[in-house]
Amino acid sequence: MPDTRHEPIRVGIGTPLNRVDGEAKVTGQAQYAAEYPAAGLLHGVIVSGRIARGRITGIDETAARSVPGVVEVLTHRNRPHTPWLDRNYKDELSIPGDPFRPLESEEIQFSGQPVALVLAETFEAARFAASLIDVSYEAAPHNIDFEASLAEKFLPSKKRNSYHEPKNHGDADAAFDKAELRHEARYHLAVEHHNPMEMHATTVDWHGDGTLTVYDKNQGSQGVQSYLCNIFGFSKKELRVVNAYVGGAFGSGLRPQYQVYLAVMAAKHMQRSVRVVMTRQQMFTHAHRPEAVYTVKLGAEPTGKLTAILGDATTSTSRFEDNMEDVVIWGMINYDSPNMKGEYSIAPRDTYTSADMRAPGAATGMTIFEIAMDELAYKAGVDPLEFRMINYSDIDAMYRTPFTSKALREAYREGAAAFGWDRRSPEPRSMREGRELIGWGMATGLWNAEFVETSARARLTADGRLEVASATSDIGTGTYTVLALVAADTLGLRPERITVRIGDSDLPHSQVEGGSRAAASAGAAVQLACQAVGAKLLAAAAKVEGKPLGDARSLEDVTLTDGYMILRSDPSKAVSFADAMAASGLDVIEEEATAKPGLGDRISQMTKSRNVHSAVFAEVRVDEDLGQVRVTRIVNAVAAGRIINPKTARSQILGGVVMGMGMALHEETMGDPILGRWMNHNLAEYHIPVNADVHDIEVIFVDEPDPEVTPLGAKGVGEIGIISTAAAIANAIFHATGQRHRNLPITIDRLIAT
């Protein structure tokens, strides 16, 4: 029995715990999609098409089939039968339009489209044979130029649940025309590709009884399972999807990518295990952040108080699907103005469908809006931070609803103090050290706080070990560790006695992981399941001889710690988990629970806004002669409700900030309009921040109790770190140089040319 004379030491929510999966990852024990062994494995290599639009007129497979070890070449001419109806190909996100079907026909819809899959006994044979496939085409006119595509822009369908139509107020056009202070500008964001460290890959383990296990890189095993079963006719008992470890995704795994389709098609056709891995170049043939143009018009009084907000944005999509994002709503939500109007359209071009990429919509829309706000602040002669305080809104200014909580003022205050904002010289080009101009900029971040229905199972054994399980995913965010902490907090067990199982379609239900919702949703489900186990333990303790816990009926009557239930009213009285289970003849206690919005939560969701807020402060140093920008300091103050694990949460903000640096200065996928393809399709020419680019980053979590937002009070931190980081950097560059850049990224050539 523990020493109950002292307050028991508990490890739980709020503890900065190291990743529980860290050892498995650094020692190579963690297996990723392309690393699972499978008996009789065939290796599949994808042949990518060379034109952007048109049709295949011929495929010569002769040389490829003569390579020793090659067993099959699948094309649109000999692929297995698949369903006709589009509904069979809809995935969990259900984007309006016609889903892409690999090897469906001779039609080419985008450059890099898979036109064949070579299967061989070895990867080397498959790769060599794939290089020998000779495909001839009849090209059709194509367009991947975004500016040209704007001629075809249209109002998007309102069918997609994740897109929210702007809610307009007043007469924004008239208010803008009458405003004494006005700002109007057109901003542009380049295409960005996700490029996680692990490339998209699938290993299909074909079992002798006709069932199969699909090890796939994705962000939701059950969504991919449903997608594959609907297409290939398997039942969910016959097809299991596992994504236990994911080497980053950033949204690229929200939808099933084409390699999983091809791998399962080949496995079913050959009745053998198959592995298909995309190359780094092929990672540029699918998901990407849409290119965007966004015209922002702001009107204000001479004091800086906003009187009009107008936003008109267009983002890119494919010709076969209508990808939509929330772009224009963020400034309308965050800032007080009596008149506001948002307009949004999408423009089709001959590429793969654009997709959600970390903080979709907000990383584009809020970032651009915050640059526009900075421009108006300078026109008003008001400090950029003070300008935002003048226009602060205590309610959701677009929906006109209260927030469950909003600690943005505190984030401004704490972030500014840590950064030293009060020492800022207000005039551009007024801060210098040697040959470097120094600039300080800031911006506001805003994201959603989501909570979705999720289930979890908790299983406690008599030796005091606990397993918690849910089909949710860990895409590098720290979900394993968060769920271990929630379980430890609920049942008072040490994390080393807890095993977390996730990333498996056989486990209790979970939706795709995205939108910074996994910790709150899966965490709430684990908490409920563990509470149910605790209730059974307490009931079992009543059968212990002498009833040491007396008439304790509720978990609130006891403290759970280190495998004991200790009576709160008399800490000298305790019962071990093992004794309680033995007294009731239990070897195992197992409970499953589902966390979902109840009636009150649904009403709250309709009447209150749930958001995460941040204040980002950036320092840059610009070498005028070389055009080189160094981001030397970032302070990001985040108000995200209850922080479950400060250590992994900080890591998420750090990662988001670095991606924001990429958006500001580095990341740009460049297309060749003549060839119709992305040209810098590798990590040598697609630039991302590296160690030398990253200097001091300070993360501050603002205290923000919020019992309404989610059952755990957690709001999620996966996305908020990237939002408006690029704006703070762009605004700092203006302060340093006096140059205002409205095209992101701000590359050296653009700095020198200005």
Given for the second form:
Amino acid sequence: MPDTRHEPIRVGIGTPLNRVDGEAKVTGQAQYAAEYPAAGLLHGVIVSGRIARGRITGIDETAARSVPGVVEVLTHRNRPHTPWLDRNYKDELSIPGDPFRPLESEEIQFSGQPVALVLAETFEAARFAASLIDVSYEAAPHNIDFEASLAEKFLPSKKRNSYHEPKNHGDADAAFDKAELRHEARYHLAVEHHNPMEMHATTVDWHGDGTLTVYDKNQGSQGVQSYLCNIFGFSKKELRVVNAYVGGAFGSGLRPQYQVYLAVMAAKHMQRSVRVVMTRQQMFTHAHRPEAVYTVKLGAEPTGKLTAILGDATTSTSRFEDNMEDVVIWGMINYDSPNMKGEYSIAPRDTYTSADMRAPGAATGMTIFEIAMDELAYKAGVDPLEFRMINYSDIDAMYRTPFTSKALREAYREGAAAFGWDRRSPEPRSMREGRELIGWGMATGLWNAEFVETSARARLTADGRLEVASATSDIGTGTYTVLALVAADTLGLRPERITVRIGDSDLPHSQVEGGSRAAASAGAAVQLACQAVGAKLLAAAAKVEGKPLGDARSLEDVTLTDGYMILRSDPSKAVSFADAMAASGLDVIEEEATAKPGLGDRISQMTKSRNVHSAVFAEVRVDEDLGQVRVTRIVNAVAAGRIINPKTARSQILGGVVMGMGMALHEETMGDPILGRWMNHNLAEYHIPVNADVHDIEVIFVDEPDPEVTPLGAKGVGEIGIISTAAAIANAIFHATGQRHRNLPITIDRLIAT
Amino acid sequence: MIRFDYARPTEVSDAVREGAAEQATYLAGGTNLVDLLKENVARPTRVVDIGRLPLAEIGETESGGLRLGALVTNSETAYDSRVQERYPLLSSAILAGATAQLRNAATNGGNINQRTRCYYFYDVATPCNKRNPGQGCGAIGGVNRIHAILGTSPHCIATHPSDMAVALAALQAEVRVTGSDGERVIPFADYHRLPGEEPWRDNTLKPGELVTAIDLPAERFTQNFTYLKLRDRLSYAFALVSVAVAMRIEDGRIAEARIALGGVAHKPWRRLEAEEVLVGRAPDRAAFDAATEVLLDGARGHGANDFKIPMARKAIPRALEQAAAGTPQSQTDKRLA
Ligand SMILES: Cc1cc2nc3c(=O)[nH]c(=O)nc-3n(C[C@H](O)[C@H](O)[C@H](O)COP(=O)(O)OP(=O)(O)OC[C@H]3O[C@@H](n4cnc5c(N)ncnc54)[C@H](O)[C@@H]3O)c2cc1C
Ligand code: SF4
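How about the form predicted together with the partner chain, since we already have the form predicted on its own?
Zooming out: every chain and molecule, the one shown earlier first.
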């Protein structure tokens, strides 16, 4: 019998659980891509190009090759053969265009492009030799200036898969012209680089029997595996990709980065193990959030009721791929207006292709839209929160479809109450303490709730230990912990008895981790696999002498707690997992399952919108003379369905809010137009918030039961925290100072100059 | 990073002999030099690690001041009770810089000898006269948000990034150096230099000379002082503009004033005329504004750093107010006093 002297601790969905991988991380036992040992390892150091566009005319490798320990220098001249067709270079998240091929030819497409890989027996020799490589170029005219690139903006005929065309309604232009209240302004967001703590890195373990293991920093092992197999001609049996621990990524690991390509190319060429690690400076030579301009026009009745929404946005991309984001749709989805129109284009320039970065499109578009909404609220003389309520839409206002759930009203209410919004004095510059002007601002966040086909395996052994496995990733988001919780919940086991294995292309299928969908998707798969194990257990229990569980046929008939199946109708009847397995002669029960949208789900996906919402409230204090901003308080109330692990979910929101503070005040990659190069490419001069910048952040999860959105009722919380946090801060700065800032980040020079 | 020989002498005389070699460089805490080595900006053939030299003490000078050994760390200096009591301005300025971890490793000698944070200087793929004389200056006409507005030359518009040095300039410290020609003492105002025709020279050290100590004079400013630093985030960022003020007020009038600016020039910026403007006047806004105008006389922006002029114009009087009121800027409470 289970121990009934004290209430068994039932840990499951909704239990705030510490990270199950926390100890491994803080004790250094968690291994990251660059940390795996491999016999006979060669160290590869990437030489980065100097010019933005043109061609390589010469490479002098003599000095580099004479450094003791150097075994090879790979350049476009001597690199091994690679396939010819673009389709071999497509990755899981490929976008229209010609994917970048490292060391392909003498052509230079962006500053910092890898031009050589030096391979040596030691890292020191490789690094020294890399500094001796002398590359000469013939430069061609380039442009990295975004404003200049707008002259070439266009809407590609071939759209990116993830792109959603805005759906227009009514006659927005006419309605805007007729509107009694109007707001029109152009907003700008600077380039941001992802800069996860861990640099992109790959260790290729060349086993010598034709197989290799690629330890790589990425957000999806199986996507990288396919990419590498397509290019380098390995089969999936031969080439395995492991990303067991990932030191953050924020989207920079969604697509394979060039170091993994170079590492595998070198390993194959040398028939040896190879490690390639990017420097921090090189982290500024690839993925980045696109620069954006967004003109918002809003028309309203005197009461504040919107009559027209018009948005026209352009984001930056490279000259070789057409990266697209959903920028203008968010305000149209969120607010009720009879007339709406969205336009979008991209502008090419001579940089690497821009990429998805935490909440791509919405972090830009919803944030900016929410600054525009604030502007119109002041024009209407309506409290900004009240203004949102006037324009609240119970349905998706753009697609005109109902939501599976939308507890935004509750988020507004609970967020406002926690913040004390009703004590706000409406006039700008009306709140101060000493020399600091105090401002309160708010904004609405909106993001997708996705669910994608994912598989998982569950394996219960007779000693009562469970292993669950899926190829999904944990990029610091807490996937390990969430999956442990789901398994604990389903089989009633304590998390200590559960091992989670993820981040390995050998494991059951999973897509890349992105779009805040891993917890809902892999979680659903783990639940299914565990339920299958449970069903087997129940069947096994029927063999126990005396059949204590009677005719219990379904898991509904029993409670699973602490390794026991207890009959619901008569809790004095129980069978332990171990007894059930012994009675049936089972050492192991192993089940694999795939969670995917069923017919009903697919209908629901076609007819209903699925979104996460948030209400963000910010308090800033701005020194009246010197423009120094302190963000002293943030309340972020999130409606994200069922919260699997309140602890890691809260961490996700905290991280998103801090990143939103960076978007509001700090993050900006500055480019030199003459050199065509990002210049502040180090963490001393690329600023993100530090401890002193971060004060009180309160996270609220409002109740939002939604069994329809995903099998677990979870919506995902990885990205919603960043969305519109910057708007709440920018709106608070306006309330404090009376100055409207339409360029993000609002650095101190912008505040001092006005 | 290139290959170099490495020496770790234990006597100053040996260090100076090692340091006299062509292309030699001294390594102290390494918080700046190691980055420069990794970026191939510093390319010494010989690194002389001075970490074992007996220069890690703080002691009294004969003239009643304090001698800060070159190898005393920034943290030890800032938290030394004698420094805190007698030179709170210095303590404050040090604590305004970098992070606790960096200050624990950084030394006093290394701090005043740290190189500029100019983006181009740090990136060998770009032109820079300071790194490669004659190459041209990328920052002029380029990204120059953090660059100088005073004392620039057509060859270089870099700033000196140290906070500590700004306080040392206001306190009129002296730098003790030893070279193959023996020991000499350099007044702080003469230690750093303007870029002029030779932007590659940050200071007036002769090749191979080693800083052994920084002497603080007897004069203390314990009532009326402040270190006000404006930057891109509330900690762990270099100064866009900083102001060190040391003042003596007698009978409601300014008897002595020292003002040094950081983040605006190739060296801590002082103008004695600006300080003279204040002497004998009541510490009021009019006096502060008058001094500010003199200090910023000739200031010129280069585009992205134009804002530093209005920023300095507002920061200087504010710092003077803080000092005069005896309410120095806290380095832990980030609210501006
Ligand atoms: C990310 C970051 C942020 C920072 N922020 C700030 C800031 O906000 N404010 C600030 O003031 N500083 C800041 N610093 C700089 C820091 O203060 C300096 O790096 C540090 O003081 C240098 O001291 P060190 O002992 O490590 O010098 P090292 O790195 O060892 O040496 C620096 C230079 O000084 C020379 N040198 C060292 N000792 C002597 C000597 N005794 N005689 C002659 N030459 C010598 C070396 O040859 C080298 O050229 C920051 C640094 C980093 C990396
Ligand atoms: S400002 Fe000075 S340090 Fe910067 S690029 Fe110009 S010459 Fe070099």
